[in-house]
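Coming up is one lone chain in structure tokens, specifically the form predicted alone.
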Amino acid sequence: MNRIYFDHAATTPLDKRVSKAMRDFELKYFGNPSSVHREGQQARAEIDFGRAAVAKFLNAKPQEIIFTSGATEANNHAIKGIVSKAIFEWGMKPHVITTELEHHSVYNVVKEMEKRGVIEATFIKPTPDGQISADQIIKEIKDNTVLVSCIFVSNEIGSVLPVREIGKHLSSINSRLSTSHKIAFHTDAVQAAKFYNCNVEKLGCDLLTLSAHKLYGPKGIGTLYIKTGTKIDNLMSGGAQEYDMRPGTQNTAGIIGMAKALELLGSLEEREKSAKKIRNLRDELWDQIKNIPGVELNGPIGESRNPENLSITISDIDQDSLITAMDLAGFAVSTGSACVSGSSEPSHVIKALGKAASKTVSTVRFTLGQATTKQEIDIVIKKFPEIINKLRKYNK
């Protein structure tokens, strides 16, 4: 049985050209990049090239790029680092604004800090169709607000949030504040980089997160962009790597792989072309399954939705049974974030949309990729209604 992969938001297949770049590096350079001898400095040079490539992609300075183990670490660093610095410098309980559409590595971190009394927190609720406006966020700013963390593209329902507009508002507000009381702006751009402009100057952000394995690159490597002058503490201590911001021997091969993956995404025009192809396939899938009784779209439609994402809820179906049936039929799909894929409970995102009232409502997320074909879409269009009908008969 040929498998069909519809879970590109969870992770993407490693591009063979990325794999080759990493393998070529590992066979030639093995030195510790912190060592002063030739072998070490050869590895260090490759890191510098990789850092420059990431900086170019973001229109940032190389010294503003900090390599991490992935997006979860980068998001934790952004939030905890800003809060820690603010507590030390302000001497008051900081206020953090985020949304109910965030990835768990933002949402759960803020929830935990709020529960422990470290911060005050405001979670912006989306509209029923999964959208959040800049005004909703800006009107929640208080005198003790130190951070706004807003996801660029929802990993679960595909909503594209108005990050650029938020950045403009915050820039205007910060221009009227004293230097020591600036509000930092962080965006998790993990799901955005494949299709959207991540120019940090245009976004107006101080911190931005990327992850390589969402971009046809390797797992275990990500970046946190930190704008020069941003007041932020480290998460860890122990070494002077990454401009004293992230100690430990760098994942050099991973950095090479991430740089290559970003290069292969191409220009913004090329990414938009890829987005159009994937969007057309996604829309065809939705057009053919939307008339199944009890099927409802999660999130917005049109330009406010990520091209690859199709998240739906289905009534009168057990969620675990649906995902298992799809897997047995040869389809790799998910309920949402892979970070909580083992849970049968609806995610905080689905709850925020008001679609978790019934235990017999299931969520399934199809996320397409560069290699998705029309033939694969035709197969799932045929098989999906059959699976739904069988499960509903069984539940009766």
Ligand code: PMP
The other form holds:
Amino acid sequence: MNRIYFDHAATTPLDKRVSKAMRDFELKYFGNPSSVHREGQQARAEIDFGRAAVAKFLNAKPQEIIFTSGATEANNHAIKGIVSKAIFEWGMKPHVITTELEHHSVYNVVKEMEKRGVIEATFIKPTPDGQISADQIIKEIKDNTVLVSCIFVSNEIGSVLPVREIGKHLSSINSRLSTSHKIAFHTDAVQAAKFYNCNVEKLGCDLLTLSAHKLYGPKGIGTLYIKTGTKIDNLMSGGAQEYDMRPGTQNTAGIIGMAKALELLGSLEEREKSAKKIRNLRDELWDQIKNIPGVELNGPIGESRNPENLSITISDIDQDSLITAMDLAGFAVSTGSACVSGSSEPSHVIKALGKAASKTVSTVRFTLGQATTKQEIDIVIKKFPEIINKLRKYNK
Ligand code: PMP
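For the form predicted together with this ligand instead of the form predicted alone, what are the coordinates?
Below is the entire complex, every chain and molecule, led by the chain shown above.
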């Protein structure tokens, strides 16, 4: 049976050209990039080239790019690093603003620090259709606010947040604050990079997170952009790699793969073209399944929704049975974040929309990709209602 992959927000298939670039690199340059001999320096030169490519994608300086093991580490570094530095420099309890739409690698970090009494935290609630305005965030700023961390595009429900507007407000607020106290602005752009402009200057952010495996690149490599002058501590101690900010021998092949994956995404115009094609297919899918009784869209419609995402809630269906039935029928779909798969509890994001938390309400997320075809959409349009009907009959 041919499989149909609708889980590109969880991870994307590795592009063959990325795989080749990594393999070629690994075979040719095995040296440790921190070694002073030629083998080391050759590897170092290649990762510098990769760093420059990531910097170009973000319109940043190469020395502002720190390679990490992925977005989870980058998000932890951004939040814990800013909080730790603020506590050290001021000695007061810092306040962090984030949203209820964050990925667990932001949401759980802030929740945990709040629970331990390390920080005060404000979680901004979305509207029932999954939107958050810049004003909602700015309104919560207090004298001890040190960080705003706001996801760019929701991995679960596809909301696109007004990151640029938030950045603009924050830079105006920061220009009135003393140089010893600035509010850092972090955005998790993991799900945004495929389609949206991640120019850090335009976004007005101090910290930005990327992960290669969401962009047809390899797993285990990510980036934290740290704007020059940002007051931030390290997450780990050790060697002097990554400008003294992230110790440990670099994942050299991963860096080459990440740089290649970003290069292959193309210019903003090319990314917008790809977004249009994917959006049309996604809209066709939604048009055909929205009339199934008990089906409801999660998240916004129109321009403020990620083109690849279709997240829906369905009544009178057990979630695990639905995902399993879809899998058996050949479709890879998910309930939301893959990071909590195995849990049939609705996620904090779905709960934040005020959706009923019940055993008979399911969430299904379809996320389309570069290789999704009209034929695949036609197949799921035919099969999905059949699967729903069958499961509902069993449940009766
Ligand atoms: N942030 C977002 C928005 C994500 O979608 C993910 C992956 N689900 C992560 C962070 C974590 O990424 P990684 O797997 O690279 O740790």
